[in-house]
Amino acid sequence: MSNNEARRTANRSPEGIETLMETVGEQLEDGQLPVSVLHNEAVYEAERRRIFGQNWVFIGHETEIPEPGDYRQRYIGTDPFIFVRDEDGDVQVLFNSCRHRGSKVCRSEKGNSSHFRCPYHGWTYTTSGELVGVPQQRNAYQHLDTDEHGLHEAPRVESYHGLVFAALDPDVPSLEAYLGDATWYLDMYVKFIDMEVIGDPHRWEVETDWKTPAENFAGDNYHIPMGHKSAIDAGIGSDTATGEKQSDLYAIADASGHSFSLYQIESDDPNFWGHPPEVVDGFHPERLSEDQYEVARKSGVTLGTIFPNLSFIHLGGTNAPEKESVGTFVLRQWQPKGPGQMEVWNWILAPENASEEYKERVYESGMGTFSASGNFEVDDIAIWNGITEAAGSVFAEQQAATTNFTMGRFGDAAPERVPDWPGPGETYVHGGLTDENQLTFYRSWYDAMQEEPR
């Protein structure tokens, strides 16, 4: 079957997915990806089970639910869960569906409650999921064993220094094993610095497949001079982006299937993403190796993607050129909402030890750069929407159209492997001129799509 025929078959039926994935595997080796996978009903349905049903997925940060009874609504793929701290202080991830008729027992996006009561018939559950209230139980449900009818829990829930993940598959490896080499880099953000979420996560829907921004944050720094030219010309953004500080960009590909980009500023002066000394004094160098500390000290902007759909960016940013830059850490989750559709979830975090004034400036910087109305955000979304439109077109299907990930592959290209880089992963200098990070993301996606749902 030709690539064109495979793609048409996959668009028409779930059975065609296997044939399409064979084509994807062959083309990825050549640095190509069928563009149709970015807007395809059958691919989307397969992803719900193979990607989001069988991998660790980010749920939230522990500081979002500091007190017993604090809760938030969250999703694993498209499945609804309650992220809650129970009365014993433990974090729970409970399926948001009554054991009686299946209705959602939690309707508010956030709050504090000692119980969740279903609005349909009033079945009531504790914050750890036990069923403790059944109206007219003595008359109608004497046979019911309430111990057997608590809210379902996510099969696996683990936290990595405040980042809470959950998995629908009980047989996934531990979270730390899943993160693997990525922990070397994550430690610089969540182990070195005690972070807290500022405000609520912002959410907005976008006509874009969730994989497009995940790929972008995995390492597409090639788009910055073109895609964000107007914001950079206006003096908004990091010192490295505006040229005030010179840096080397390192691309970290295949850190256990996850990817990172690090702008390193060679200077005796510490940089630490733009955090001032009074804030850095509250960080924890004793929790890092000497190599990790040195990379953190030189860091300007750093970003990356934890497969499948959690990305982040840490930058010394500002929302106006006349304002002083502050270190701003933003977590981003690309929630699937349908073929070619997603919802962006955006958390802004600041060091816990920082002053309230500093945290407010961090929040303003996050709002002005990477949020619904952020200068860099609107640049990206306007571009990403066009990809989705083309990916779902008949013409792209007829032409077996592919996207190109061959940048930096051949002998005359600038990127070079860095054999003595202190951290794990495949490291390239001139990292904005290689597609290896994006290929890491799609190889992880391809491998996960090969796994039959369990």
The other form holds:
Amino acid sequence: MSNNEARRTANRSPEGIETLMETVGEQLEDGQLPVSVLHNEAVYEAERRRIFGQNWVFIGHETEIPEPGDYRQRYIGTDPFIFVRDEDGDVQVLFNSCRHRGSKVCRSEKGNSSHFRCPYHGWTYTTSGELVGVPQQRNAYQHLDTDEHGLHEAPRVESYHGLVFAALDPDVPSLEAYLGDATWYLDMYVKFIDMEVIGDPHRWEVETDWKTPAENFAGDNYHIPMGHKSAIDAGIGSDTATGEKQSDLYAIADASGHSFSLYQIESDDPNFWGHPPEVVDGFHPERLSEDQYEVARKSGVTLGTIFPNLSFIHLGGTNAPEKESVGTFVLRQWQPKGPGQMEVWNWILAPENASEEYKERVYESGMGTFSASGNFEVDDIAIWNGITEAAGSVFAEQQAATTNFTMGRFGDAAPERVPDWPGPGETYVHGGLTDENQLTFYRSWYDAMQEEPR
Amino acid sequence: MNGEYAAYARRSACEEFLYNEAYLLDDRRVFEWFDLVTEDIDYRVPVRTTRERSADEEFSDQAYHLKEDHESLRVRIERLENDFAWSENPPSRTRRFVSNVTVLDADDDSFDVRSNLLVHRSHEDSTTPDLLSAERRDTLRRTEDGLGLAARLVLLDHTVLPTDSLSIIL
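Having displayed the form predicted alone, please output the structure of the form predicted in complex with its partner chain.
To see the whole picture, the full complex is given below, headed by that same chain.
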């Protein structure tokens, strides 16, 4: 079957997905990706099961539910869960569906409660999911074993220094094994610094496939001068983008399937993402290796994507040129909402032990750059939306149109492997001129899509 | 001037201000709009969450879609005028509907005004608009050049924004 035929079959039927994925596998080797995977019903349905049903997925940060009974509604893919701290102080991720008729037992986005009570018939559960109340049980449900009818739990829940992930598949490796080499980099954010979520996440709907921003944050540094020219002209964003500070960009293309970009500022003056010395004093160098500490010391803006759909940017910069630079840490999740559609979730975090005034500045700078109103974000989204339209087109299907990830592949191109980079992963310098990070993202995606749902 | 007439005149003045700024924003005369903003402007669009009826507050006092002062608003306005501001180039077409204008409190120099806002925003050739609905709580203050916008709190009716970016002024 030709590629064209394969794609047309795939777009018509869920059965055709295997043939389409075969094409993906072949084309990725040449740095190409069929654009139709970014807007395709069959791909979307397969992703719900193979990507979101079989990998660790971010749920939230522990500081969002500090007290027993604190809860937030969250999603694994599109499946509804309650992220709750139970009466014993343990974090639970419970399926938000009554064991009686399936209604949602938690209908608020957040709050504090000792119990979840179903509004349909009143079945009541503790914050750890045990069924403790069945109206008229003695008359109506004598046979019911309440021990067997607690709320379903996400099969796996683990935290990495405050970042809570869950998996629908009980057989996934441990979270730490899944993150693998990525922990070396994550440690600089969540182990070195005790981070705290400020307020509630931003949520907004975007007509873009979730993979597009995941790929972008994995390492598309090539788009910055063009895509973000308006914001850079306005004198805002990172100190490295505005030219305030000179840096080298290192692309960590493959850290166990996850990708990172690190702008490194060679200077005796520490940078630490623009956090001032009094804030840096509260960090924990003893929790990092000397190599990690040195990379953190030189870090300007750094970003990355933890496969599948958690990205972050740690940005030393400002939302107005006259205002002082601060370090702002933004976590975002690209939630699938349909073929070519997502909902963005955006959390802004600050060092927990910084002053309230500093945290407020961190928030404002994060919001002014990366949020629904962020002066950087808004232009990204306007551009990404156009990809979705093309990806869903008949013409792209007919032409077997691909998107191109061949930058920096040839011997005379700028990006070079760095043999003496202190951290793990496949590392390139001049990282804005290579597509290897994005290819890592799609290889992870391709590998996960090969896994038949168990 | 009797009290009833004074109240009517106040409301009229406030309505005129709100309609005028809506026209300026819809006509993309953003710098002229910015001239109506006082130097100490406090402009906020807090994040709303779905809460139980018994919850004290649906609006965050920490999380905002916009929380701007004069300086950061100026950055946004200047950026919008840049040819490379892709979110508004081509620009979205907006139509602001302002209604239910009520003067809640007033002294000689300033008015606290409540109003409803519906923004119809359309992009490119899409026939499905983004609709943003909100209550606004504004403080309008007398200045040498007439009324100025000194504070604005936009209380959205949405928890998940039904628009792909907030690169417009509400």
